[in-house]
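One chain comes next, on its own, written out as structure tokens in the form predicted on its own.
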Amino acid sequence: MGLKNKTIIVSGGSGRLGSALAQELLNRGAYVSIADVKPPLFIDSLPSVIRHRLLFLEGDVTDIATADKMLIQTKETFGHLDGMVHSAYPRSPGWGTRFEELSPENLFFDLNTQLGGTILFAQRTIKLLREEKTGGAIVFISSIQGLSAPKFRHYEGTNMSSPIEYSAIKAGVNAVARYLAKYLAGENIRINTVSPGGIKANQPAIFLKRYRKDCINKGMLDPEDIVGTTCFLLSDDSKYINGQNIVVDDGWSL
């Protein structure tokens, strides 16, 4: 899918979602720098073959100077940067708090550190591609929930709970990705977001069994589910898809 020897940088890499997709680009013959605070599990049960095309960078991607020492880092370690996926998902303590308890803290490190760190993530990234001027791909990981309400029943009786500064932070990466896409129109710089539905772990039966009545196929995905619809959008084969959200969520949406 037109991947090969391509350099693709990964925030959030060490993640559920992050590694897995990580892996599929190896696999597909990409360069892949993992930026997160920790190494992925699955780094040293990697062959050899493989390894080599691999970057670990330990670091905060939501600070500005760690995020250009990354990138670039990158860039000279593997002679150039095609593409960038933006996966972390830093959380404050009070991560998943109904919205009656938000605290303010709270509410702005999340705000600030998911929706304003994928801005600036891909600020710093489009800075270097400019530099290279060879264009490229970015992709943000969004979510159902940045275009449909929640379904609140799925939750009731279970300690889960959908919080509301969520949906506003995926909402806004949404619309992020789409005013990018404009505001770069003839740099080759293309700007997509994919929405997953839910990814599975280890949430209450009761809640899964709720979750795939809404669904066709399977309900809850895993997160290699998501892998190759990221894939495309990094590669060549979607080059005039720009500005587009892509929900993979199993009709949970419909």
Ligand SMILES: NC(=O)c1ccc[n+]([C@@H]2O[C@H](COP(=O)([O-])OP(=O)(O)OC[C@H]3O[C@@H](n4cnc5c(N)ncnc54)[C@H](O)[C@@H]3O)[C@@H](O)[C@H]2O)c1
Second form
Amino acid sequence: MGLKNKTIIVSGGSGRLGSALAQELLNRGAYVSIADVKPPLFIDSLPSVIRHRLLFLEGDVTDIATADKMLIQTKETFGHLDGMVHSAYPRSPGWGTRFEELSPENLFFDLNTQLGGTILFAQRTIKLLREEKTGGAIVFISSIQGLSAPKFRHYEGTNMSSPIEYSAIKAGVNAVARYLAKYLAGENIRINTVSPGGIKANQPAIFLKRYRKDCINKGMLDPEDIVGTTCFLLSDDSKYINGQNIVVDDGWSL
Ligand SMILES: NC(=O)c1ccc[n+]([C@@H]2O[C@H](COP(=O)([O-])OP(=O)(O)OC[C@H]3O[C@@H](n4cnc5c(N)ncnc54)[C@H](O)[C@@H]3O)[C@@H](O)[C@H]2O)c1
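I would like to compare: after the form predicted on its own, may I see the structure of the form predicted in complex with this ligand?
Entire complex below, previous chain first.
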């Protein structure tokens, strides 16, 4: 069974991964609500036959009153809610700072908004799904950095880094998915994570070359490479996959 006529809310749906996913969900016949602080760039290019299945809700999903409004508006617009993907990616001004220079303000902001925000947006979504009594599927977008230590040699000679708090947050997100999967036993609400490898975004050539050597066929991925797995976890095709993490990284973590 696919995603036709299912209603999915995508936090961060205007971002790189979120907008690729939102467009694929629309292509598969789903109703999509994007919860983001900015509108998706693709909105104006959608044909009207598809446009009516997309709702854009502007706001901060880490604020629970805003999150509740977005979820209720989604339900009121499309009549029901079947799933949620959490792809919002709030970052402090100090995001990417080296370990030695990490400040408490930036660290606590990122832990709160990225990990705390995931927990709270799940809490608000689950509240609504429970009221619906029809079950549902939730997918958190995690990362390979939540499973493996960064390959620091890839960053040498560039101004890139993988922050220590990112590893902590994504390991936490994976743990939260396992926790909630069991916590919701008997409620038919499934929770899984997708852990993408790095996504191409004009990184320096030397980084891309080193990264590629640790992969199997492609190296850094495109946002579209993540959407099939996410759609699978939202659909009934994965009905008994619960509390799992699917790694989509072209073998980087092997
Ligand atoms: N880009 C990568 O290489 C990569 C790799 C692995 C995992 N991921 C994960 O994928 C997810 C999405 O990343 P992305 O690359 O698409 O990032 P992105 O910055 O392109 O998109 C994130 C979106 O979240 C929105 N957002 C930020 N704060 C928000 C808030 N408080 N409320 C609502 N919306 C908010 C932004 O406006 C943006 O549209 C993140 O969880 C990230 O950790 C990304």
